[in-house]
Amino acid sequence: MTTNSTTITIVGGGLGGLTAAIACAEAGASVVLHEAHRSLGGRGRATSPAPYVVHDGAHVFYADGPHYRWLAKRGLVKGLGWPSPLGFSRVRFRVDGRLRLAPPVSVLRAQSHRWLKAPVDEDFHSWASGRWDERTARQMASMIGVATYDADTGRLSAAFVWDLFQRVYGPRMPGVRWVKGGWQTVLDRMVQRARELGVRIETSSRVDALPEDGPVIVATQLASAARLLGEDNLSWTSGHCALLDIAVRADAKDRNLVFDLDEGAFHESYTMQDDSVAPRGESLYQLQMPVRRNEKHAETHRRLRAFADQVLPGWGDRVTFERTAIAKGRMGALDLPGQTWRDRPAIDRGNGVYLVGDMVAAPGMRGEITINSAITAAHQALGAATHERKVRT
């Protein structure tokens, strides 16, 4: 336990910064977060008022890793929404045009070799080519960008791509937990426990050089982080992606979940589990569609909306609230052939400085990354808060 006397500074008061508050401040810690807007939550908050609540990508926890536990602990993740079995009978794959119950048979023979090993240093698309086929390959590749937000998943590296592949639609899928009120009532609960442990929390409060005195956790996206350490190079491969969330009054037509092997698309209900998020008798959903190269984007979301006429049948005329995004650079590590998440910039960068988010040196997708490496942050300040307090004494 480490004393008040050194204060562990945390730029950035997202999931990571809030996570990272948590971790110090449970340890004793003097916690001083500073975040550049007037609302915390970054990437993570409901983008929507009420009775809308939508978020900047998926909002689901799988409830398999270390990061699920730590805010299951804490009981922020309580209060959770489940689909019923006829949400779940709403379910479709994509495959050449067409809606179907189930992927290609192939498919499904790939997906149950569990046993595999992929290699890091060749591409997904010609490891899969030369163990299945191309077009087994392609449809693999498509399947899982609604993990990548990537139209050429195929490049990545097949270690990467085949782990995110059994995970997500292994035998041994792990579960899938949605909590009521999305993203929004989890970083709620974190700032509520944020304060209550003691944490000074300062909005509107933008971070332009690094305090002399005390750790530091630098909680930002990439680009900002950069920026602020003088680090030019300090950057990751991510996804790119649109984004439409759409409400429409409920119809029985409508799919709930539906994986795109075409063009790796993804398409998903909120209020399938959760019929909080949008008024009584109509359906909120979010469909993503990754953008191509050099493709622009207005053909990415005309093709975005072909995608929408398909699984939701006419929505067009019952919508009830229509939003837009293009999400880039920002969606999650992905790492190239010959990568590893242990090759992504470093969680301490030296003297007292540490980095947060979902593209750095920690294990797991997305968020996960954000949780994992925020704790891992955490102790590591704790130690230089504990070594710097030793040498003042």
Ligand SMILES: Cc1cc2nc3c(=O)[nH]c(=O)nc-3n(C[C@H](O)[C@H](O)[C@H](O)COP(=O)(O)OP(=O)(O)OC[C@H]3O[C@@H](n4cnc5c(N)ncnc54)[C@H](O)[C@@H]3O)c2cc1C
The other form holds:
Amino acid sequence: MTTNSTTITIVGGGLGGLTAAIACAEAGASVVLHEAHRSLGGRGRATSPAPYVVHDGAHVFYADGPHYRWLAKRGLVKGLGWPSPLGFSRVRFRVDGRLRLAPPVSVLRAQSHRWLKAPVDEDFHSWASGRWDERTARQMASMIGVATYDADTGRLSAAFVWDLFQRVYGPRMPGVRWVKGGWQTVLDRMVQRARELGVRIETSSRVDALPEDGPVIVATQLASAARLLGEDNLSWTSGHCALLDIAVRADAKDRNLVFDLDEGAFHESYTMQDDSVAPRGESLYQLQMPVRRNEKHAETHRRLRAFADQVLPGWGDRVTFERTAIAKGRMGALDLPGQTWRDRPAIDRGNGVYLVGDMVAAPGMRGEITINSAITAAHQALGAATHERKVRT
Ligand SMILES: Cc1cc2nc3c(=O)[nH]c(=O)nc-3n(C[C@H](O)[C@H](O)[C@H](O)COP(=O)(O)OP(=O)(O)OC[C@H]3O[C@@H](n4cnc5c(N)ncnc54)[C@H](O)[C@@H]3O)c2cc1C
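Return the form predicted in complex with the named molecule of this protein as a structure block, the form predicted alone having already been given.
Every component of the complex follows; first up is the chain already shown.
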């Protein structure tokens, strides 16, 4: 148990800040959390007008890691939604401009080499082209665009892409979980738990300078952390894509999930697993299209709409809600050749300052990196608080 005399300050009230706050408070620490925005949740917030529940992007949790067990143990991810068999029957793969029921055999064959270890130092495209062929390498890179949000996944570390590919499309697929009401529901539960544990939460409270006393956990996006810490070189690679959220009056021809082996796009239904996120009789979708190098956003949006025309035929005449966005550097860490998660910005910044987020040195993908880094940062901050107390006494 830590004494209450040292307060741990947390900057940022998204998934990472809330995880760290709960972990510290559960160990008995006194915790204050500052969130610049008037509401909590960060990128996990639902940002649409009711009755639609649309998030900036985040929607699934991977259930095959310690981060999920941490959430589940606290009852934060209960009330799961699951697609019906009919929902799953509307899954497709876009190959050479056509929607197919399965990826090409060459991709399935390559995927089955689960025991293979890919090199960290080589790029995925070169490694996979050498092992299979150039076309298969390109299709696999595009197929994992669902998790990288990047137009050139082939340039990333082969080990990074291969591990991601096996995880997303491996034998236990799908390892994903959807919580009814989306991430907002999970974040609301986290806020409630943090408050019950006595965490002091200050919203509309932007922190412009780090406090001088007590351990500090900085759980902001990496760019904001760089400003706060005065470390200009604090950065990492992340994806860049155009997003299209649409609700339409439901039609039997609509596809629920489409993995795009041509351009790395992805189409997903939110309503197939949770009909509470749109009015009855409507289906809610999010589509993403990675932005190519030097491509104008208008052109990416044009390609995204062409994709939408294919997966939701005639959607323009049935649309009831529509929103477009560009997400850049907001989808978690991507590792280039020669890098692993251990090379990302360290959690411990020295002098009692700890970094949390989805682009720091912790394993996993996207929100999972955030949770794993938050739990590590909380343990380290608790250790620092105990040390400070001993020095004082
Ligand atoms: C399109 C898209 C799709 C995604 N899909 C998934 C998915 O399916 N699964 C998944 O696991 N992850 C997904 N992610 C990633 C996921 O959203 C993030 O990993 C997660 O939300 C990051 O949480 P965080 O707490 O690290 O950061 P954030 O949510 O960004 O929270 C940081 C908080 O810090 C606050 N802040 C910033 N500066 C200050 C300051 N100076 N003082 C006080 N407060 C400050 C911000 O207002 C913000 O609330 C997706 C992201 C996007 C954009």
